[in-house]
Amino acid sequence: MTDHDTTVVGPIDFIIVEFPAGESNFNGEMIDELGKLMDANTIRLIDAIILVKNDAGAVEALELSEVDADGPLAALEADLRDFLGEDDLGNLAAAMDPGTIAGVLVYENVWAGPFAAAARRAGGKLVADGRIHTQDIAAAIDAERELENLGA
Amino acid sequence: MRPGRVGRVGVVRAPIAKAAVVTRAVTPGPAPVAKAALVTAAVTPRRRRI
């Protein structure tokens, strides 16, 4: 992994990846791909935790080492910090369906840091950001096609 | 959960809603592979329409 430049901080994002209970697999391919992003210095993983929501809606938070004591998840945890607090975990779990398990990742977009710093030095300021999901693009394409068909 | 997480001031300020795209992702329509190809084409650089 490359050294992290601590003078420039990229935007911090989180994702919650939910699985039906009993069907989670946080090892293998997901960990490999995450490792590639970290090795390429595209992202820096800040925190990761597993949330389990039972059928009644109660949430349990498990550290990676509690799920996978000697495996790749535990190794991943060595470089992380406890960034998320107890209140955060409750707010994040609100997105989950009962009876599911989810992996939460918090990461710095290292790739964006130098650009953001350059923009600030140039006098610019971020006034909005967001994400366009592929599903929304597909929906827009479908809608355009329907309009074309109506006009034909 | 490690004790270090207890009592920390949170950074996620409100309950997070399930992403709306999750429901749209399972609506009927072309197969995911076909949709992926369309989306890829839509975001591939080309001359802009004016």
Contents of the next structure:
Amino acid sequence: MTDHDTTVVGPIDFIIVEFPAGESNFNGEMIDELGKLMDANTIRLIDAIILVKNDAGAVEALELSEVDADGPLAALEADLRDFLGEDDLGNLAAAMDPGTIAGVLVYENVWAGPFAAAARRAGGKLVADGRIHTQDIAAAIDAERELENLGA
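Please give the corresponding structure for the form predicted on its own, as opposed to the form predicted in complex with the partner chain shown earlier.
There are no partners or other molecules in what follows, just the one chain.
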């Protein structure tokens, strides 16, 4: 992350996207969408890794190039940092169910960097943050629709 102004760094987040056995449909769409976020300078991808958790709970970490030696995943890997350590991978894998594969992304929210820098210059400091997960939002919308349909 030395290729940009470190005084204007956005928050760093990670996500784990888990795919149950037999339920994945990798068609390139996720890579395309990730590329759009990066091209728009919305995020900066810092690290990415694939975790495979077998039915017994043993975890194997794969670099993107091990999964996709000549494709778009390997191209992404060329610009990444080795941000995640062994302890991190164990903690991340603990969130996974046995028999699943997960993609882990660590990224900077570039869009928030200028605001964060301005807040620091003004003497502010972040005291809390949080996230509402997309599946929770979708479930709430579905529940609201169901209630509306019952009342209709």
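For clarity, a rigid core is taken as the largest C-alpha set superposing within 1.5 Å between two forms. Nothing here was measured: the structure is a model prediction, and the numbers come from that model. Positions refer to the first chain, counted from 1.
Superposed on the core, the two forms differ at Ile132: its CA moves 2 Å or more between these two forms. Annotation: Cα of Ile15 displaced by less than 2 Å between these two forms, core superposition.
Aligning the rigid core between these two forms leaves the CA of Asp142 offset by 8.4 Å.
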